[in-house]
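Just one chain is shown here, as structure tokens, and it is the form predicted alone.
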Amino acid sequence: MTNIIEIKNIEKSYYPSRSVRVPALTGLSLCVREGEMIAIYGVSGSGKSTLLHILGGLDRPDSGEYILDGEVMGEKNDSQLARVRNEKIGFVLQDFGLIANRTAQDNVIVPVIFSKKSLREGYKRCKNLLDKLGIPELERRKVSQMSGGQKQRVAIARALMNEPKILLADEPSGALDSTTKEEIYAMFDMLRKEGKTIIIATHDHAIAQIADRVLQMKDGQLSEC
């Protein structure tokens, strides 16, 4: 397998005030093979979310190199980064990130609106995704009327909408009960088997049962578990 992600010596710090520097990532390096599922563990504040934000092009490192699917991300301006995000990366969040007063269809179709793809084809793909994820009955239901598990399935459908190569999930099971967690993990396992590259930041060690690699984040660095 080829590497779809390569990051080398990434440094990232935050400055809550002019005189205070808080390092988040310190010389971090990571290679991810295409089709691999990686679980990243770490306590709050260890740098997991910062790493995902950089991998997803939502934030930039202070220094270091990031290559995504052959593209050097540090050479891209904000609009180019947005294009890469929309075409190659899907995000799944702990709080789902859905528009509560809109339907599943309205939420899932959002990535297509910001792409050059046909809306007609987008609605067709939306329907197919909801069928695939076992929630066709939610197509016209508002998010505010859904359970946590249903919301997370809708969020996964939205993340898959533009057929990204990579899924980034930040605590995707944090708001779910144990039974629903198992269902969501089975869904990630299915997507991995279909060839998606998946990186999950989590506190839940159950994800290790399906991950290809388990990494520990501590003090802005990664180590194999």
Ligand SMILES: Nc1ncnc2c1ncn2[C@@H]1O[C@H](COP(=O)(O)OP(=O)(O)O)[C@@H](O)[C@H]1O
Given for the second form:
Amino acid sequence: MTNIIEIKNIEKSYYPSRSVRVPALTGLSLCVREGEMIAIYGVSGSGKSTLLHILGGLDRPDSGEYILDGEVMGEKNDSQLARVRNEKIGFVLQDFGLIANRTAQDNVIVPVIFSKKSLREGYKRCKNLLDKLGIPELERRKVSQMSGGQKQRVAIARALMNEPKILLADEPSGALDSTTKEEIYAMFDMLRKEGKTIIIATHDHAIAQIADRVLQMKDGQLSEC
Ligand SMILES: Nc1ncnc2c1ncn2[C@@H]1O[C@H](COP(=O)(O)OP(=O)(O)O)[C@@H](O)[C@H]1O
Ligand SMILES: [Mg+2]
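For the form predicted in complex with the named molecule instead of the form predicted alone, what are the coordinates?
Every component of the complex follows; first up is the chain already shown.
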């Protein structure tokens, strides 16, 4: 299998004020093979979200190399980066990132609006995805009237809308009880079996049971564990 993600020695710091530097990633390297499920495990503040943002092309490292599915990300301008993100990456966030007063369908269709794909096909695909994720009855229900697990399924459906090769999930179980969490992990497992590459940032130990590899994030670097 080839590497779909290759990161070499990336560094990233934040500057909350001129005199303060907060190092978040300090020479991090990572290779992910296509179809792998990786868990990035680490305490709060260890740099997981920063890494996922860079992996997803939402942010850039200060230095180091990033090759995503053969594309050298450092050579891209902002709109090229946005295109790569839209085509190849699906994001699932802890707080779901959904529009509360709109329906599941309204939310799941959003990535299609930002692509050149047909809206008609999009609505068909939305229906199929809601079926697949076990929530066909939620199509017309407002997000504000859903449980945490239902919201997370809607968020996963939205992430899958543009058929990305890679799913990035930032603490996807953070807001869920343990039964619901297991159901969501089962969804990720199903998607992995279909060939998606999945990277999950978490501080939940249970993820180790389904991931192919668990990597420990510490002091802005990753180590196998
Ligand atoms: N926008 C920001 N401004 C300043 N510091 C930040 C910002 N985002 C993250 N950090 C800092 O970078 C480090 C890594 O944070 P983060 O990537 O959010 O870790 P995690 O997701 O593992 O909790 C922490 O020290 C955090 O305080
Ligand atoms: Mg985080």
